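Read the single chain below, which is given as structure tokens and is the form predicted alone.
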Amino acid sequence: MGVTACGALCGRHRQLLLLLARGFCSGFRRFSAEGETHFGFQTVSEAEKGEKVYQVFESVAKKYDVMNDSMSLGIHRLWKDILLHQMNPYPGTQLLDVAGGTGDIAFRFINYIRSQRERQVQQKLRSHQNLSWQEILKSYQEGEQKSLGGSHVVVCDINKEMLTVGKQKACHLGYSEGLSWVVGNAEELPFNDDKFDIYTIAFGIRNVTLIDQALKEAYRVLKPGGRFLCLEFSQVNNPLISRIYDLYSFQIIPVLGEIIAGDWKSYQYLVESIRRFPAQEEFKEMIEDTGFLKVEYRNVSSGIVAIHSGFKL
């Protein structure tokens, strides 16, 4: 009895070790299968990846623009601004603006358009010196009802507080005409193949799990000519600007994320995001390997930034 029931217990303790086995084997494939990412400087898991960045952003929304400023003493908007210049959108453009949520791509598009438009109305008049002051007021009346000439911008996010942030800032600042908020994954986009003329991500990029699928998205719905914008914090190509630059990234950004958003940890997630983001040269050959062509970049305030472009030709 001794002998069969120790034989009977070896057995079951062999089955255990089996299905432990087994159990350890299939959640390891399933880990490796997933991959492996970087979540500032820890390693995670992808789909850990893009809950932490969720609740990073979830967490910052309220105090995104304030925060912004802070960080970057206000350059950011001469940032965009400078995008804005290099997009030089026209009147009837559709734009795609990915990651972002605030709506500063946005607002800044709808002004340009209106300022281009402002300036067709002023040419059509000057070139018809001998119209009525009729003529003139119906003129400008028509321009003001198509004062973006057909232009629209869908800004799409994956976050629902970043968008609650952008659409409160609209109602605010009366942008309602040619605007339209979207949750969307950049990785898997809700929209049709060829059907935007620009695709812009403003300092999204980088917080991305598959940047790879990203470009491939931004290609895929962008029609023949369309064009890929990109601005994104870089490598700093000059030393010293690269220490003082390195110095007030690590110790005083997450200080300033503490003192305004309460949020140490988020603030110094997207500093680190910053260090594990490629360097131009490389990132160019990622949109390259894409699909686009005439890629190019241009580092703005010695690389702090830069804006790389490319077309669906």
The other form holds:
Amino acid sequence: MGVTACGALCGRHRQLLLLLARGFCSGFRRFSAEGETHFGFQTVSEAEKGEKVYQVFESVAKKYDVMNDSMSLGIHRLWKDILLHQMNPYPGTQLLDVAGGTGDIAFRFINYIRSQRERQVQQKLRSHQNLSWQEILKSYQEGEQKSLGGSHVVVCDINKEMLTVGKQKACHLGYSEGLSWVVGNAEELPFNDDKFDIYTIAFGIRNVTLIDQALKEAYRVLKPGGRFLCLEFSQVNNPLISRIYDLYSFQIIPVLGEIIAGDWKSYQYLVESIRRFPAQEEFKEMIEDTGFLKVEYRNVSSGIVAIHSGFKL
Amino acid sequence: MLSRSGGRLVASALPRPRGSPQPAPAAAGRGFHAGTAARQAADGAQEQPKPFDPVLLEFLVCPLSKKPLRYEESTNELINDELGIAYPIVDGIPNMIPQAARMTDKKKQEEESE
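Given the form predicted alone above, I would also like to look at the protein as it appears in the form predicted together with its partner chain.
So here's everything in the complex, that chain up top.
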């Protein structure tokens, strides 16, 4: 299915298709045996891909949020909100947001926890009507000190520029506590085993060179009972929407990229990388192979975006 | 040795800076300025780019060996003594990419002696 779809899209890239077919046949999902991988529709060595991806995000970092809004017509905010609702974190959760760059997921997490916390405190006060004034004062003080209830989010990204933009955003929006920023590689996370309750990677995993390695690291750093959540572009299941989506992706997005961010190539890479990422079922199998259990996915916007979830049990 | 807050008060009260090698300024205003300069250097958090958040130390380990790291304040780096590498901290964000880390001198000396 993937091969014919690609054939419809890129009739010019026959050689690439042959490579792809050979790659599938030899049992490797997307890579050929010589350590090569894809960078959009190009074939590059695995070592090169990391460098090229870094350059893409280094150049788009400052305009990243603006471009997200214009490319997705603001819908990416909805997608991220849906991810948070599916996550449904409670106060005290330790979140690791990989490829978190400009911090969208981290900020939403903090907002969610804050509102949960307020609800918790209100419920507690309501159920203890016969408290003395001292006890009420104490609970208000506790509420202020631990306004996040011990929750913490670590934003990890391989790209320093994206994190710098994220940190500045945090300052402007007033997020200070419960938030940490680390430059790190998703394939080699600088965290100890069994550390985090939830691991998220939103629109990042398709840019990782060795996706299996990133999944293994995710498994490693999650606590037993921890949850893996991946929000990523995926294959559209509706043929009509698929055609409109392809047209929009290849004709409009790179142009927008040139007008707004002055960078055609990076956005060309972005839309190509979406096409090269495995489909929902295949990605689900990859997650299961890593050891996650109860792996599910749900399509959002007819499959333009999919949220994969798995548990370390 | 005066405590930090004590030093601040004394420095702002007296026209002399606390323990600094500079010659004693004449006006109290200069002394106050030196006192705030000392306070700035001591706090670091407000004026300079944010220092490293110690909360992160609980989470961070070396990505290569997964062993805990030591925060070195003088060079603002996270050091893995075992492997002899130091990860820099830029703008309060630690850079845990092995390629960005540098070898500490101890490791270099060991290699030279071999």
